[in-house]
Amino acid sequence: MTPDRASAEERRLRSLVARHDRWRGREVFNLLASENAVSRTARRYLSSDLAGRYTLPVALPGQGETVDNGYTGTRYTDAIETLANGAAARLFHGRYATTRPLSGHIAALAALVPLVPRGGRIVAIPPEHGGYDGYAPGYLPAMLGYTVRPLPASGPGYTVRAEEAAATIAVERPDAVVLGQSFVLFPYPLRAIADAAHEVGALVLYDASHVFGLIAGGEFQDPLREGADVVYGSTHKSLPGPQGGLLVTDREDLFRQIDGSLLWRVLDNAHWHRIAALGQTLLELERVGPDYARTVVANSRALGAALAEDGVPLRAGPAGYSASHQLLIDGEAMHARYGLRPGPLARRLERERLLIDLVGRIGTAEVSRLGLTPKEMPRLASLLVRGGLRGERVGPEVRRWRSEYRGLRFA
């Protein structure tokens, strides 16, 4: 590539990033359940000198043991990691935490690889019941040599029932019960599940990827205090941090296995700018987490009620639509009523500056961070209905309204 061409590509890249920041940061309402807004301070840490730094554990010749870092100059990265781990442990009521996993999926590996032996058996909620695809037979279980059996979730809210779960665990006698859903509206009957699992010697691994931010605010459930052995997940959904993962447990024996298996098996580097930004997010939630989590759930319920009143078929209406940051469109009912599937609906809304995903989830975490409250939900519902179901051009109206929210609450 010639210097002139390289310079042109740099200008194009600079333009694309600037346009993205303007579009996503000032001109749309993001209702994606898997995303959130990172605070200004956390974003500053992401672009700090930490972004290019690295550590490498090595065994020093003649000393017979592995030291923490084979590189010098890590005094501050070590302290940053200790601070972030401590904040995670406090927030999620554990004694041991690691912020090293690079994603929620990597955090799942960090728990499964050392704790469930190859050839072991797990039970997990299947994708057709709202479960995470990664736990389906052809994915993580196939990679790790596991047999996976379904843990049933039923009803319009993909709810796990205590009696069904206990019966499944008693029959299957797994090494681990994995609780994790991509479509998650309501808490699990965790005490009953943990009692049944521990009765057969199984661990309870709680994938909190979607609900970590709500758990941090005390609004969803308290997994470790309710019987889970390990809690892990991603840090950028209801938890408003950077892309990444974390893992927390109250058990020293499990943490020693997890921590010992991370390096050279699941990962080798941890991205210290991300850990600093995550630490900042966790410290923010220690101050404002309860108010944030209450607002998110209240917005979900208010938006659900407003959408249903405007004719949008949603799952779990009789149960209040949601106790999380998600609402779920009933795709079959919407197609029968309007001839429209969630995917085309999402593309139509995207053109009007309203972002939902193509599988019918509507999330309230980021708009809560912007400052929207339940009293604004009928207006937001009206825009979704007009722009999505009726095909009206509401984009200019959305952009004007979005321009009123320039900062972030709960940060």
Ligand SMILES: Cc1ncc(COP(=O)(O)O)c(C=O)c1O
The other form holds:
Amino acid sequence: MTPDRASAEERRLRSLVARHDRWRGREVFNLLASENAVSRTARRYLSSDLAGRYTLPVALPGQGETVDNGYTGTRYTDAIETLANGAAARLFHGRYATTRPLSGHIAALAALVPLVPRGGRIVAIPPEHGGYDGYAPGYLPAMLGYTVRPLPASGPGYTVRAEEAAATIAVERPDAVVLGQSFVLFPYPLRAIADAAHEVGALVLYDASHVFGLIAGGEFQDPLREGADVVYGSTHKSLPGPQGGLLVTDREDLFRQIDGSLLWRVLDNAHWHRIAALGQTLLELERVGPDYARTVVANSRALGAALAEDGVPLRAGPAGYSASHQLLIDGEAMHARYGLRPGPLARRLERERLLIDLVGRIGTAEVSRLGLTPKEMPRLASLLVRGGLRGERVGPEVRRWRSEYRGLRFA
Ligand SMILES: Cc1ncc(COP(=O)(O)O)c(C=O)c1O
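If the one shown is the form predicted alone, what is the structure of the form predicted in complex with this ligand?
Following is the full complex, with the preceding chain placed first.
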């Protein structure tokens, strides 16, 4: 083997990446609720020189308290970060923002580690009510030494009700109330929850991982203005940015603690190519966010109605199916009616170039970015039903239709 020629494995890797890009970028409709398409400019920044760089503050040896960047060559990274943080603060209506967290899970750590001491108590929505697994007893709480008690979310929409939440908070007297779900259809009665939490001295931490893009566009709800103390989450679900996390608060005292504990407790280098790409996404959303978020929610409702009309059992029909980018299949009802569970349904649809997850969520964020509108939802519903429930070979038709959508809207 000559060292300056690509090895067989390198060529295979190149081919796999190219095939992945073609398949996911041109040949399927992606309805995964946890994903989105990153704008062309943001993608360019992701592969910029920033991808390999460091910038970290250090105390200078022999110079007392002096803190400086430990690396040279960083003359542009601070300004990039300032732009990204500024856009995040403006979009989510807080004075302090950090785009350093490497993901939604890391953003949760960034808030919890400094704000809830070891031995503390949180209430969070349990996974069986649509909550995020990370807040279940064996995961973040076990790692951080917390007790976690359930904040109930009930009914077909996994809805958090004000009186029930207030009663739970009054009984549990937690250090923090953690809102946010992985299966999320409707906003929270946040003012009532915040009042109940603040009454017992608890902080309200709002995990917006799934709904950040909707919040950015003025849909769903406005966590900091409605009483949350900190809002944080992923930047790549309804928010169409690179994989990553961010956190915003209006409280200087909390931000000092959060910012002060990020370095070396939660993370080391913050990945500057990601922060540049996220900055670009947030700046794009300042221009087009409202239009984008409105379209996403309108598509969810239209797709929900069309699927239901075609016989797909969905949760929360009487409430209009959704106020988010998600629709939730009623797995039990579908099994009773068609003998099919969400997992096998998703595998069947994958073969037909339609991607949903195996836990019964259907997301409309990425197809909205492609340019689909409520007008197209009946056609999309019909393909999902024919390919998923009836086992028809709709893949070729999906591929032809998909090829009509080049580029991204709202970017
Ligand atoms: C509510 C919620 N919080 C946090 C996370 C973790 O996000 P990430 O994958 O960006 O770490 C998820 C992931 O799905 C989530 O649904």
